[in-house]
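Single chain ahead, written as structure tokens, the form predicted on its own.
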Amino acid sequence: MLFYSFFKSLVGKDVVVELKNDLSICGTLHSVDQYLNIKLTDISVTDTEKYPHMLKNCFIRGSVVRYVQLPADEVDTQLLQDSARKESSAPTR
């Protein structure tokens, strides 16, 4: 849930999203969902004449996902970190 909650904190922010069979999408964050699936809005492609068919709105499988590309100054490394470490303390069921 570490992920899925960094993710929602970003809604509204521009990412790269770098898909498996190598296609990057730029765009505005809209939504993710607890499978880390999500939808873009405003986007662009970065090979515009081997994907010339992108529209404005995506929604991209959270499985097909291979990087995403987040704005540096967007990023509390710190909050990151005490949540990972909060995370890996916690007792496993």
The other form holds:
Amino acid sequence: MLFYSFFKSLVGKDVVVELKNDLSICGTLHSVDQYLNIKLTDISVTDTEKYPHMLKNCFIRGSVVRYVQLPADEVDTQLLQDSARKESSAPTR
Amino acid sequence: MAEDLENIPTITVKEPLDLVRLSLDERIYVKMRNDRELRGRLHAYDQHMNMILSDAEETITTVEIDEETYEEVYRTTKRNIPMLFVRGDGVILVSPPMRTA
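Next, report the structure of the form predicted in complex with the partner chain; the form predicted on its own has already been given.
Complete assembly follows, chain above in first position.
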């Protein structure tokens, strides 16, 4: 649940989601769930326009995400490291 | 004396994920599917190998085959991303960085 909590803390921030089909979608993180499915609002395409006509919002299935590019200033690396250490000693499987 | 021994924190390495834990806040090399590699500083991971890397450099390797000479031309594309979440299902292996230069 570490990354679920992590993404919840980033709701409202701008991220770029790169999918496994090489599409990159820039948008504001609206919500996330335990499967790391993502809802973005006010989306725009980054790179090139190999892009079907999309509206303002989208829902992305977690399994098709390759990367999520995050704003470095919004991330508390110390907190992440401490949580990751705890997570591995007491796994919530 | 017995009390001193108990107060020393011990890091036990029992399973493979414990080895990844040793690399937290260190630079690592990640080999991924689709001929991709990442180098970056590891800040978080979980049992799925989802990860957060900072100052990440992604290398994509492609092979182009010349139609006439049939020679294989290996090309790499690199890009830098300041803070990156990596989904675990794309990860093949994680290791300390291999310094070639």
